[in-house]
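As a starting point, one isolated chain is supplied in structure tokens, in the form predicted on its own.
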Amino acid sequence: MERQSMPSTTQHAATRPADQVRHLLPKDIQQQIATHPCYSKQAHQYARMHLPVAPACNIQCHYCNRKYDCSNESRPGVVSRLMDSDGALKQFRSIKRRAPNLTVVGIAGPGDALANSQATFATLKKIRMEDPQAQLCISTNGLMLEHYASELAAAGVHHLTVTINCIDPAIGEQIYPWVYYDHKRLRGRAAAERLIQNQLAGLEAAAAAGMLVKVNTVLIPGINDHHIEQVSQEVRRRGALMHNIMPLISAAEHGTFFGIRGQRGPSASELEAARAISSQYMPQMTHCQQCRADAVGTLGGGCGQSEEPVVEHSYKVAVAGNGEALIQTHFGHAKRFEIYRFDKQQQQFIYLETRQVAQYCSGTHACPDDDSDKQLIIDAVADCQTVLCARMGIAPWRALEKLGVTPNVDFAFQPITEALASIAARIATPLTPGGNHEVCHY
């Protein structure tokens, strides 16, 4: 089935910016991706939530290392805490209560969703029962996709991402040291052949089952950068809707094989050239953030290495908490901050993201004044205009004020939703630079 129009000529595509190549998606497809921020750049106001219920993986990629994490680090396969399906449902309920713009719930690791099929399908079922309107997604390496394609469609998964880096086993064996399939660990060329065969068959099966399939490709200079056109042609022929060519992340401190060996990532011009070549065959996703497997919020909310910041400056409120519905957390006891942005059109705050922080105070009455972690937690909310919490020490209070951030404890032990509604009512007048946006209540 033809999903998008083809350009009449491709002669100069390699030198043409990808975002200048237009593909017309059918109207029904446009409607299906209108509230999915990964599929549509225009859907940046909607939030997505990754539920980290899939720890195991059935392949090894030379660019992947899931052993290390830092709360400020964003890259695929990284999580701070794994969940089971019950914990995932609890987390979804907690966020959804305060985030009407949360439209997408996905499972993207930290391993492979379909290598953890029991946990994945249990989670999908619970989310589906809780919120039938939620758009369910998964990301997979594709090894088991053909096997589970029908079950995924029956579970309500409508958007699916499969990572396909090559269709040539000679290239694949440079990327994948092993694949575990059918109770056997395959290595080298045999591993790559099995993986590619299963990926393409799975892609075709998922598309035939009605899912909108996005193909991710990690661009690796010297390994698959000369191979992008073949990949694009083949995945489009198999039914892929969109191509997301992502730069290799290969910092040595991440401990990946490529990072340790000094394999470099692509330059901006190399990435643009690859996308231009692929754009001859299908629409490109160019706003990918390469998010964590536990990312929550809008794509512009700071989840990863953004090449194109999406969210404009606006009034933001940070709420200290550890998952509660009430504002009951001391600033220094917070393990995370929920960030909300005021939407001028809706005249209310919409959920933007959750920022993980390191708790710097464990006392009941006072916090240490010289702990370096204190500065990190202050930095985490320095771009917000107001911080809501139950209590706050005088030292961080003054530090925040110097940054132009207003601490606010007036809503202590009140519901977060009511506090946000109250603040929204006060700032409902148009925000202008230099205007009086003060909502100080202390």
Given for the second form:
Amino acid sequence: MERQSMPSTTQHAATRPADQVRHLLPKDIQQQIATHPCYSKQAHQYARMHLPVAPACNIQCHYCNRKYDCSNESRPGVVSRLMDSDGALKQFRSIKRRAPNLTVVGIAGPGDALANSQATFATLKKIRMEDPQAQLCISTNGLMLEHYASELAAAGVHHLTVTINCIDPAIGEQIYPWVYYDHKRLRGRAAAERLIQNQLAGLEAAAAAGMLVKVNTVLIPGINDHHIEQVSQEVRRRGALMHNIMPLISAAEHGTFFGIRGQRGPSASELEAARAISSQYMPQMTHCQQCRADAVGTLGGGCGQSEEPVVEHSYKVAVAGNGEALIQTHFGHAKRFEIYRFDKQQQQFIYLETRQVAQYCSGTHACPDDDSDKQLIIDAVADCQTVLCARMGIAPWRALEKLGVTPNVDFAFQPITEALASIAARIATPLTPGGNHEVCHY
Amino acid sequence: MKYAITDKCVGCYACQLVCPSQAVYADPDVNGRFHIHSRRCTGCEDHYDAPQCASICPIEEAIVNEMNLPVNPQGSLTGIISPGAAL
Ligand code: SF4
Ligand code: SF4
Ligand code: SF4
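Can you now output the form predicted in complex with its partner chain? The one shown was the form predicted on its own.
Shown next: the complete complex, the earlier chain at its head.
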């Protein structure tokens, strides 16, 4: 699966705008974003979680294949497991228990949060009742934003992301083939006009309601790359706080219109140039990567795919399970893995993220047959040093060892916390500190 | 006119959210498949100009009419026409 990687150039660009963030933002807002890993580079010890409760979408983008998750918010080609609001609350509780640093809970898809307003608001309310401290955030294409802005603010949403790719309908009709609004499917210019008008009005309403609004723009060479300055100026005028210019992802195998047409994504320098233009008007958010609607984790390991081009110096343990406190799952039956990373300062394992095995189903695998299932499970833990489970067959055992992953069934039916403590005691050798593996999300 | 959902459906729930007659339901056996209850479906005629399910469905050929013709034929939503497709 292809993934954006412009490691060095973006990292450079990141330092400059991060300073600007500090200069440009008033003190109280700085405080509000200080614990949000997606808004503040300083907040990377905090974890965030996206709850996949919003399957439907009300528009079509040419960089999206609706057989997969929303590619505004998610890496295309990865289907998340859907949840209802009760499932979302349960998931939140189980993560929060193990990751007290979980500060941000977001709804970003797999479709559009506001096209699924009932599920979205039900989830927001449940999370807020459970943990009034949790920072709630929403991502949307903006079509219904004006309609729901005050309700969102009332539900306690602080952070809002709206994807605005252009403010000119002539450009918009090259990006959005249709929009479903007011019980009709609009097409062509009319669709783009409606969407843009609603996005801008929605942005203004959200900012007026006191939410911190970030604008995402997908940079599409030849389509909106000459238009970034206008977008930036206009969204700034309407109250946006930050701009996140993201490169188009358009691999042909994702089956998107742009992918199939051979529309290329921007080069690292094109992206940097666009961000430089926009930075005249707004702080840039560059430490960010598209991530899935159900991502869970901290910045360092957040999106956590095994193919991530990130150099990890840290020791990671994967625990097979379904949220139980004991290690009781057979490796081959694992639906998900909790990933823990060894923290050098604290000399203990801290919870990093949960990986759904199904997420490793990436379209390139022929999915539903048995063999590829096994491969998916192995892929899900390939970057870890140790895998804890109750039992494991000999074939996956060998396959893992070949990858340098050590299977461990010694802790079968023992509490996860004890197993981790005992491994931590064993490996308490200091590792290289820090490491710049910043890979972020919204 | 009544409508039905084909196996092209990807289970995105959109049609279910907009149907005014609660005619859309998830397949209890097949994950990610939806169906239209033929007796409940009014074709939206009493409410709207166009069937709502087919007006929001993002997947071509997922919703068909009584003649079994797709309301959103290939290419009509995404602009993608696959070369091998018989049109
Ligand atoms: S808003 Fe998201 S889910 Fe909807 S079409 Fe665009 S990229 Fe896809
Ligand atoms: S045509 Fe109308 S009533 Fe029938 S299933 Fe579709 S939305 Fe529901
Ligand atoms: S809108 Fe289309 S793809 Fe989505 S559930 Fe309904 S029929 Fe299936």
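What you see is a predicted model; the values in this text were computed from it and never measured. Think of the rigid core as the biggest set of C-alphas that the two forms share within 1.5 Å after superposition. Positions refer to the first chain, counted from 1.
> Rigid core aligned, does the Cα position of Q347 differ by 2 Å or more between these two forms?
Result for Q347: yes, a 2 Å-plus shift.
> Would the C-alpha of C57 be classed as shifted by 2 Å or more between these two forms after rigid-core alignment?
After core superposition, the C-alpha of C57 moves less than 2 Å between these two forms.
> Using the rigid core as the reference frame, would you say A325 shifts its C-alpha by 2 Å or more between these two forms?
Yes.
> Taking the rigid core as fixed, quantify in angstrom how much the C-alpha of A380 shifts between these two forms.
Core-aligned C-alpha shift comes out at 4.5 Å.
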